[in-house]
Amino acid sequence: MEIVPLSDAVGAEIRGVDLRETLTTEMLDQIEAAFHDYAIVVLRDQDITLEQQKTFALHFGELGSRARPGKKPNELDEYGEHVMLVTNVRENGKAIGSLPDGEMTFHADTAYFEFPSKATMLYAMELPSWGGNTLFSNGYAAAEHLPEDMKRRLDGKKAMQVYEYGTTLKTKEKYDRENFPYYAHPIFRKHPATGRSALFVSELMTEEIVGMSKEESDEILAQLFEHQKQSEFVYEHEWKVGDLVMWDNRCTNHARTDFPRDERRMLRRLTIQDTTPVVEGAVPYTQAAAE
């Protein structure tokens, strides 16, 4: 096994692993260590079934449900409770999956729940000729490189996370909290495995900083959203068929670039459920500020 960093920002490629084979405990431990060290791991040239993908995912925790509040698992499509097809493929004019077209704004999966997903695993099966890349922003680095006065203003603060299902771009100021889930989480989130603090807000899902005036909250969030997008924090993954990417949802945000709507794109998504409560992290002051 070889672990190769993907960028200066975040992520690593793991080479020499075939997910059709039974992985040893040592190999799995190395993959999990790389996952914690790099937040994103990429395994290329995989040719796996859904069951093989599930087997690999289960090494890292329980599979997350995609059943929405008020919707029973048996009311989902043929792929079941745990599997989401991220695809623009349509049959009889109806999309067979989710999030079919266009770009998608930065977000962390299911941040609007009390227990957001621990990780997301996406496997590429069909891709367009261009676009549909996934951008990953390093939440640790984004937190550490905030101006020191901003860190002090955000110390101990929570942000309200809300999401209207199926939305890829936030085109209105507020979502409908009567019909969609919402939850307030610490802006600086402590990672249970690494102990590091990550910036846990996102342009798509964060609506307000709790306890601040609307004007102050809007101003600060706009700054945070732009801050997260800076190139030094971001890795852009250009997908190839057979790529399997697993990212740590607790310390990264991700977004999607546009792609041709008349070309097929299909990826298979599993999430890994987190059972650890979201905990407030320490303000990540720089060493110079601490001195």
Contents of the next structure:
Amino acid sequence: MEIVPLSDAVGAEIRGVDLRETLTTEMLDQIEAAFHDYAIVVLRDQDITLEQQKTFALHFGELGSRARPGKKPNELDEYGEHVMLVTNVRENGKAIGSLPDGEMTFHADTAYFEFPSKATMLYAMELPSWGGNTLFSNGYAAAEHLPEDMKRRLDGKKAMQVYEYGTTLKTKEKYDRENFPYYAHPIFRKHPATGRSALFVSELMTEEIVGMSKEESDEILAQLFEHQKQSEFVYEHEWKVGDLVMWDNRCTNHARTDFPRDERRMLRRLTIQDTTPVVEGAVPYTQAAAE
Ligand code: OGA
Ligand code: MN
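Alternative state: the form predicted together with N-oxalylglycine (OGA), after the form predicted alone:
Every chain and every other molecule in the complex is listed next, the one we just looked at coming first.
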């Protein structure tokens, strides 16, 4: 097995693994270590069934459920409780999956729950001729490279994560909290495996910094969102059919570039449920400033 970094920002490709085969404990340990070191792992040229994808995912924890408050399991599609098809494919004019069209702004999956998804695993099955790239922003680097005075202002603060299902671009200032979930999480989130602090806010889902005036909160969040999308923190994944990408929602945010509405794009998605609570991380002051 070979681990090859994908960018200076985040992510590594894992070579020499065929997910149709049974992986040894040693291989799984190496994959998990790479996942912790690089936050995103990419395995290319995989030709796997849903069952094989599930078997791989289950090495990292329980599968996340797609059941949602107010939505009965039998209202989910035929793929069942754990599988989401991320696709624009339509039958009788209706999208057969989720997150169908175009650009999406940065977010961490299900950040609006008390226990957000630990990881998300997307497997590419059909792709358009251009676009639909997934961008990943390194939350550790984003946190560490904030100006020191900003770190001080955010010390101990929480941000409210809110989401209306299906939204891919935030077009209104406030989501409907009567009907959709929300949860306040620490802005500096401690990763339970690495111990490092990551910036846990995103343009799509973070509405306000708790306990700040609206004016100050809006101003700071706008700065954080700009900061987070800087290219030095971002790896852009150009998908190929057979790519399997697993990302860590605890220390990265992701976004998607636009793609043609009239060309098919289909990826099969599983999430890994988190079981450890979200905890506050130390402010990642630089050593020079701390001295
Ligand atoms: C997701 C997601 C991005 C993409 O599945 O959570 O954000 O590239 N997908 O489709
Ligand atoms: Mn997502």
